[in-house]
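Shown next as structure tokens: one chain only, the form predicted on its own.
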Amino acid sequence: MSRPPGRKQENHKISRELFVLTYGALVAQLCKDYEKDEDVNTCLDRMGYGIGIRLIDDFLARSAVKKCRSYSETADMIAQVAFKMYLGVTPSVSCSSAAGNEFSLILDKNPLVDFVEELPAERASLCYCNLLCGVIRGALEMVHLAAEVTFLQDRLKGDAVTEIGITFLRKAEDRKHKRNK
């Protein structure tokens, strides 16, 4: 079925509360399906990765951003544009290495945990929002940036903030040399 000419594509949005509750139900079901937290974390990361490799197309089309020239610009773009666009929050960014390839996204407020008070004691090693790591890793991979993405701090585990660490796995100089060959 084709769309009539001149008709604008509709953006279907769900409420933030519905998304957060649905995500919570997903994590709860995974906790029932898997005994080990590591298995749940891996599953959430894989799901996020699948979302990230598809979401990057939407992000690039809707944001009309220019190509980032450095890892620092990329980390800023993730924080200031992507997080704001999809989660409605803007984490702060800090570089945590002299090489300039390690960054932290620090969230004062994590919207995915709006209705979660704390993790059960038997789920102490669960990374409740590990889906976010997979999304970031998948999206970066689709723009040819290999990265390791992990949670460094989590409010659900008693930390003051939620912190996501991004380590770009290739140095910027390596990428330039490959292009010049």
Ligand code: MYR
Contents of the next structure:
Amino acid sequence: MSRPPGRKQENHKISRELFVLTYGALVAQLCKDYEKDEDVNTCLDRMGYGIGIRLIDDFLARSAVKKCRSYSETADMIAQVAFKMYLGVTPSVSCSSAAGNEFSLILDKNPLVDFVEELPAERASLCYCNLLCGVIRGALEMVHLAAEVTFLQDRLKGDAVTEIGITFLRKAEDRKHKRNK
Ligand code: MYR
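Having displayed the form predicted on its own, please output the structure of the form predicted in complex with myristic acid.
Time for the whole complex; same chain goes first.
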């Protein structure tokens, strides 16, 4: 029996909505568990790291991408391939350091906050999407790239855009020969 056209897309939308709502429930629970926003942020980052170190295998297998030759290529790949694949959005990328190791991913649209209006006043330091930072950090570590990943701006906090900063911590040459694909 053939499926009506559009059914697959509809199912996809439902599972994305379910994921976003589940993420909201996770953050809400952590806010109940931890008084300090910083502790919630750390917990989300750690959970994301655990996801990232596993997600990388799925990402490399499904995307079949080649090893990147520069930090700039890696940042573009995260934005154009990984974000598109897992979140359905493509952040714009800009390099923000003369040394070429600091990048910003600017998200015009952040599906993780689709059902969030604003942060409660008492949760002003919460990085609601901090899980993403951990995911990126964990995934990068698995391809031998140490990085610091943090939210630099957040629309939920009244900033004009949402911006994730990625700082690669080692020289690009350090990882040569580690992954040859
Ligand atoms: C390489 O040079 O070996 C390939 C580098 C691939 C890095 C991909 C990192 C994926 C990050 C996943 C983020 C998902 C966010 C929703």
